[in-house]
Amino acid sequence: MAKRLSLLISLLLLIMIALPVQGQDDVETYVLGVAQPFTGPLGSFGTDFTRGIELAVMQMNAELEASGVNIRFEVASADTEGTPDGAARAVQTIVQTTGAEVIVGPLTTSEVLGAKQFADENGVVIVAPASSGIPGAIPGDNIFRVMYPPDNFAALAFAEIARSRGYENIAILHVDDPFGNGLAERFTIDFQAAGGGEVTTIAYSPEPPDLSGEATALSADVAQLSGSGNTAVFCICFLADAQKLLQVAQIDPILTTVEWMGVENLVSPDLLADAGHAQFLQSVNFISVSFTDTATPLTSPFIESFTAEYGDPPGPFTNYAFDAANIAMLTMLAAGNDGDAVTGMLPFVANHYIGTSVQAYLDDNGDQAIAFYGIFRVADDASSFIEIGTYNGSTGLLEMNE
């Protein structure tokens, strides 16, 4: 078993000193809500995120028991189904059946915004591990989007990549939700502010049965834009949707002739499992921006502990769910099992938290303010994605290694 993680030891010691001494039979239980998509196209992410959260709870409970602190955490989970309405129901169900006042999740920005009204009106704190959509950047609410930075940073990174690659026009295909709409709009502003030319956008409904019609329209946009300069495609798509798009794009006579960019969730081995998709992405010089994992003293212990507990290494971004759970629990230990108190205390705790890949630091919207991205392309053997550069959101500096 990997060594126990040491999380904010000095803060915990202060908390433990301040906590009243109780008998062994007087253990107080704090419920930590978990609202994640266990079904739908994001089900694998939700399942893995929940494992990361449960691991954090197991480790925290072990530390509390060893230190003689008679507080324990337990998890209460509900399926958001990957939709705004499902997220609202999940959060409401957890709160009304367990009394939980702190929820880790939901996953996407559309889910977070779906649960927002209930959370704000009922003093429930949402600690979202991976939501990054720009419409979620709202000051003064009960939503804290820790660890993963908002997409205004990614928009600037993609605009700088487009400039460095000499793209004069961009044809965007994006999911019609807060994430896709916000990133497409922000990228257009940044790209054109940097001297870029025309941008066209095609929106598709979430969870489409196929994207053949949208691919045809995208091909037409590329053909039209290419008449006035070097044109590229920007895919702001979820993984399952991108797989449907590539089925059509890889045989399109226009879409195969221009370069492509894509969002972070497309940096996935699942996208390369299809040989045709992998070959297509190589041929169009596909490039992506994803929040890069820099090592901290907690990186290896987390991976080792997760693998030992579940038999497989953690999936993409699962460490952010683990970190979000720890931030939530540390705040509850400091402020008590009370949503209003947690709302006031969480930024302080988050801003002193060293995570499994990055220091947490929140802006005035309660969002992660540190953004350091990796730039990825398909490896020469088409079996994986490799990092070929970095983008520093604090300085706006793009550095390419090739």
Given for the second form:
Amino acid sequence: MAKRLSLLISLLLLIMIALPVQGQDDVETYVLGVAQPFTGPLGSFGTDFTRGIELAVMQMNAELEASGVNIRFEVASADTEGTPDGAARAVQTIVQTTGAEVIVGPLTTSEVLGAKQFADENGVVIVAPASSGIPGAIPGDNIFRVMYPPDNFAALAFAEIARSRGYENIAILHVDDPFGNGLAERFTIDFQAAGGGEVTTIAYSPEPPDLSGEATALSADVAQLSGSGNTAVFCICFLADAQKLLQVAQIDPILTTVEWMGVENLVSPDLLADAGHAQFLQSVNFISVSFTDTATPLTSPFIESFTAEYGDPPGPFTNYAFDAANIAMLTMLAAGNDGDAVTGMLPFVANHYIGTSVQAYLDDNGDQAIAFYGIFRVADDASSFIEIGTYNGSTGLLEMNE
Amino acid sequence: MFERILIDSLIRSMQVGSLYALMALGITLTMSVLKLPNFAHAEFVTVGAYTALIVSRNVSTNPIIILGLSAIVASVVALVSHITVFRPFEKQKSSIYIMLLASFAVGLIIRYVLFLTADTFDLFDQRIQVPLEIWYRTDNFILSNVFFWVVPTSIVLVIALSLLLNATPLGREMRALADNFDLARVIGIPVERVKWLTWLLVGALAGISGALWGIQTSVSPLMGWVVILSVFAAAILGGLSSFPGTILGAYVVAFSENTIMQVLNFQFGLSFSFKPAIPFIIIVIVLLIRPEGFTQFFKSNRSLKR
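Starting from the form predicted on its own, produce the coordinates for the form predicted together with its partner chain.
Then the entire complex follows, led off by the chain already shown.
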């Protein structure tokens, strides 16, 4: 009797132990890779982007559980260090250690291009939330640049601004990377196609210790171009580089006499933190474009849930990482955890996705095809940037309010 | 136009060369007195710049106060690095390769502490609150207050350092250490005290140069690192032991990066993207043709190592 009882208890125990295991086995886990720069100058972006992605995963898992769907998403992240090589290593590490077939990230076009070869060769899908450099616009690859429009829209916007302001020649200073080279080249084509005159370019190496030599050369270019018509400066620089340039330009006898345009990352309060720089930018009628967020039904819920989860509101562009993660996960739910199937399905899903600030819609290159820019200048008191117009990338229409 | 570009680049060479000299002298000191090729020097420079930024925002915009506090904070960081990392390795009689790796490690630790701090307090790419003013203007060139802060400060500090090394007991002790470490110990030189003072001096030089570099450009956690190769090129030109050689090396590197680069760009259209290659080219050429650098030119002077 005792023998039978102990056998029965043992059986019951075995069943009790086995049951939850059986339950867990029913849940299928999809790994969502996250390749972002956690270290280096872009580290703060990478950290915030990853929070946005993790929030999307948390929300998705909660909905899947509530709906009784036995699929869960798990994040596997790696540091791209903000470099092309680092991005390639990060994507490779995630894929080889977790079997992930879909990666959200990396951040910049240089990083995306760094990871491209491995992704294409191994059927890994890259969903990049904020890469906009023109060299990344490649049809038929495994890279999707959702939400944030490629820089050819910005190039057209700047060419239109230059035309409307009557600039006949442009002196460009640009960072020597895929973003800077691509935008400078595309702008030159668009500007001259719209009847613009001569364009000179000066490229500088990324992360320069200072830009005083380049500023002197820019000044010489402006002096030469000014002889044949109204000339402006176009600064395709990162924020820190622009600060170094302005430190020299603000006392240059030639660069202070012409108007300036600058890329959208310069529309930042940090650029105006130095009073001398702010006054200089105000005096040279500095103008820029910035991709304008428009409110959608998802805007407030995203900001509220992010703030509730992390204590701080989301940083710049973090909503795009959140959107990119959602597009990736929705596609995986539809196509399964298979890179090739996701590649085929993702444009369809993206084109039906309402983002937190803009409707996603992809072109033949797999890049965001809807672009709507605000046009900004420095306020009269030089303390902030104010919006003075809009540029619709779909229609090519520039509207200025002043 | 060419005349203007040339004069402008020469002024810039003088300004940048003065800063390189301040930074490179610190490297020469650590190399000759402490026998350490210290790559963490880059981060001491950055610490000085961040101190200047914080002081300019919260304490004073007076450049003397900014430079003074930057020197103090960077000195403390340098000394703490010695006490916590370099001295234990020295006691283990570690090879120069291990010390080199340790200096990289110290630099990385400081750099990422700076990254975390900058991230927490939003201190990326910030400007030190010292306004730029034009102090002298002609048809061909303009001199700003930054020029008059950087160049005289560097010259005064270099002279003061030379006096310290050549005309004080501490200087004699440091040179004795540079010349023969074991002999210096045997004849009763308080080796550890001299090392501590050398680290404080090295940190102060880095701190002041970082603050001045930050005033000239902007402050970020990588600012010291991006300039360190040019500074090492200057120190190598000085043979890593000669003060006058290091100073001359600093101006040669700055002249190459600015004036020669500017002329090549203006006359032959050479892209500024090649500018970062210049220090490497100088290092390779010097190591191939004249490994002792400019040391031989200054034999009659009191170099650190005779």
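Think of the rigid core as the biggest set of C-alphas that the two forms share within 1.5 Å after superposition. For clarity, every value in this text was computed on a predicted model and none was experimentally measured. Numbering follows the first chain given and starts at 1.
If you fit the rigid core between the two forms, you'll see the Cα of residue 383 move by 2 angstroms or more. Here residue 92 does not count as shifted, since its C-alpha moves by less than 2 Å between the two forms after the core is aligned. With the core held fixed, residue 130 shows a CA shift below 2 Å between the two forms. For residue 228, the Cα shift between the two forms is 3.1 Å when the rigid core is held fixed in the overlay.
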